[in-house]
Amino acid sequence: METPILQIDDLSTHFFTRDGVVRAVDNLTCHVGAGEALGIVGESGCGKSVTSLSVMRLVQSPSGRIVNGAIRLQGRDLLALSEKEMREIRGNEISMIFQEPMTSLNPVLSIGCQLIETIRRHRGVSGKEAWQRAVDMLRLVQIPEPDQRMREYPHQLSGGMRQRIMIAMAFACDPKVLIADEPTTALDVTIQAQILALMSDLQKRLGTAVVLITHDLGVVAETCQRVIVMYAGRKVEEADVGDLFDRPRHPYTKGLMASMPHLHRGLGNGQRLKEIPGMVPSLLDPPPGCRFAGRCAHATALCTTEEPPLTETGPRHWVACWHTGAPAEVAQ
């Protein structure tokens, strides 16, 4: 395999609070290579969003923390960098599409005057310059009229207009590296598609890694290649996508299986939607050995004492569970 863009080795980033240590993310390792898509799922609170901070190195200090592990982008270990540093690679070789774009752009500045600070900040062109990339971007995520554009503000625009300028902001240095943290929460279904084909043209265009967090395995089924499923903190699962969801081998992955809605199933018949009971395990206090066995059906005690270790069970297959034959059921 060639060497990754983006290597994450035994991360964990934890928060320091009054309440105690709140452990986001534990001993996570992962990498993408170049023009791949990597898709990380899970629900709320499973340390996806962390993730990507930590590899900005975003997260709020004091109280969060890296307390661990090594970032390494193109072989360069990015904790061991300067804030200086940093600042030159964020927006540059790695960007991030944040979760609500009303919250990322800011409310009193252009649209132009935005895109113009990044392309001028890490381009080093003039003003003029400056403008006319920031036009073709807009041009390039399919904005109309792009110079008329450039001259509003965000409240202007729509949902899906402004998912786009901050796509057009992100690929406008040519990023080795992007991270999307779920681009399209707030976007309807039509908008939605149209923003993953978008960002999937652009990856294969310009042949930057992807890392997409979401949690909808339907986004990662139509986009990514690779995905790892989380679940309070941990990796559980990595596989290729096909076999993920052909040959789902964790009990938390075949339970956000069994949850997704299918066209044909109990339509008519009143059947409702499967669930996983329960709910993530603070981790303020997160329960020894398997995190999920407290809402798992074939949890043993084994599984409440001691950690199951990350194994392959297969080609590029892994999973972490002393029991990866069990079938999709979850306690109930």
Given for the second form:
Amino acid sequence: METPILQIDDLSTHFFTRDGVVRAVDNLTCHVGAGEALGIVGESGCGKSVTSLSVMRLVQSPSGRIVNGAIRLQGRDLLALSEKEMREIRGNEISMIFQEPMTSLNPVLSIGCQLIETIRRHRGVSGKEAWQRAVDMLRLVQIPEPDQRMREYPHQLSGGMRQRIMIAMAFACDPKVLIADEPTTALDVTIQAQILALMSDLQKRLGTAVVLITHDLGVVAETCQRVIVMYAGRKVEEADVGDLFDRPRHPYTKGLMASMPHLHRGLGNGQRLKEIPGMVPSLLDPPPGCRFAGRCAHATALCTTEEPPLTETGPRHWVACWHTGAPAEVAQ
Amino acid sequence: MLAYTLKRLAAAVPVMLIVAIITFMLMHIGSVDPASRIAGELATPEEVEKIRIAMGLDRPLLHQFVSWFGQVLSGDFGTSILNRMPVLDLVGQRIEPTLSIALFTIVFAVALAVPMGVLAAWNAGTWVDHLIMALAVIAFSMPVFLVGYLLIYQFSIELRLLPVQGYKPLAGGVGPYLRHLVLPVVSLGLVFLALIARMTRATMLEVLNQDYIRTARAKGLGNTRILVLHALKNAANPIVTTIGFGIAALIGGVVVTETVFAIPGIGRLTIDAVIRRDFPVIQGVILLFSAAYVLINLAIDLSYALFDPRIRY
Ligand SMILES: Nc1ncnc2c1ncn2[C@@H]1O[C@H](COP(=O)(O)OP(=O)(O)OP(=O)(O)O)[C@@H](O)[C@H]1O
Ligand SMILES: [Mg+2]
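Please supply the corresponding structure for the form predicted together with its partner chain (the preceding block corresponds to the form predicted on its own).
Now the complete complex, all chains and molecules, led by this one.
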């Protein structure tokens, strides 16, 4: 296997708050190959956004800190870079799309200004060339009348349009990695599909590696090759997408799938939708052992005392659970 | 925009009318009889009566108001009781020092306060922030006259760097003009500076937490561009509003400053007029200040559209 373009190894990002240490991301390892789309799924609050902000080194300081691990872009350690060097990476080699298109664009600057400043920041081109490049990017993300849009302000555009602009901005400097943090969550369903299709299309055409963060397994199924399931700051399962849907190992992954309407119908076994009982535990000084133990139907004494290691249960398929050896028993 | 401006000016008419009525009534609700005031202390009761009739002060109030207001509208604010000069000429003579102090104070305060507020917000929670905010609290709680006397003592009497008091018109040379303005402007500007710095910090703190600032960082932009273009432009409107309020409050401060530094401006003119019950002057100054206030407010409202494209008039 060729070397991954983005390697995150043993990443731990903690928030040092007045109430204690919030272990938002704990020993997370994941690798993204060139041109690959990796999905990261998990419930709200499991540390997906903090993971992506860690890669950008934009975790809220001084309370949030990357306390351990390494993040490498083509072998280059991002955590060792100075802030100035990191600014050369942001928006250039790694770019990011955020969840809230309504608030992610600056309301008082024109679309053109916001696109052009990114291009000029990283490409030493003239204003005219940058304008042309910006218009081309708008065309690429299928925005009608791009020349006119350049002069408009965010409030004159719909949410879907704004997210297209964010995508145009993210792709403007041909990044090697694009991190999309729930890019479609705030949009309505038809627009969601369009935006996802657009991103997939651009990713394939431009060969960009994509990290797609979402809490929707359906989105992952449509767009990603590999997927990581996160729970309470930890990776609990990682597999190729097809493999994960065919043979989910971790009880949490199964729970997630059981709570998905369309996937479930596909199974055709007449079961009703199930939600996972209980709540994500607080990440503030979490108890020892498996963090899912409190909500898991199969938890044993071992689960509450000892943290399950990640074990390879199949080709390129890792699970962190003490009970993966008995799938039949877990499956019901 | 033009339509909006005209609408606002039209809306200012009733406001100015009310101000005019109140100003007019000033002369008639006090314990001082205007006629005897005008006649002077040595006048006999007959002479006072004569003046009362000559000036129309015996006519019904409404009558008097209408004719007075008509004159004001035609630009005639009456003549000073004290020195028989037209009020407008008096004001004209005194306007330069006052305008100079006001303008330089605004420039001084804004030019220092905005960078200070931005710096404090950017370094929120650190010693830079604490230091700037502590200075702001001190500046805010010192009365103008106290600061004025302290500065005079230190810089004029001890160090002999600046003139103690007085005013030199611009026509007499830029150097003396500016030297005489330094201490009045600083003592008047400190409170104003503190107010704007605090507001800038608060607004910037809020703006810096917005999603679009995170986007700007994620694009790799430098701090200066993020602060000045992305953040400050969003924070501009609350700051401009504060500056506007400050200008209104400045009017009171100018009076004190001119007294402390013995500057012959509108403030001194007003005080003298109040002490000596020179009603036409008092009325004229109040009307002019009110009109200035209305216009400043309008200018500030119009400036909002400059910073925020969502605001269109
Ligand atoms: N600035 C912060 N200070 C303290 N704790 C924080 C901070 N930011 C995030 N956290 C904590 O980190 C944990 C992970 O948050 P994160 O935003 O990564 O979740 P998420 O998986 O992206 O959820 P969502 O689906 O809601 O976006 C949460 O428990 C949150 O409370
Ligand atoms: Mg998130």
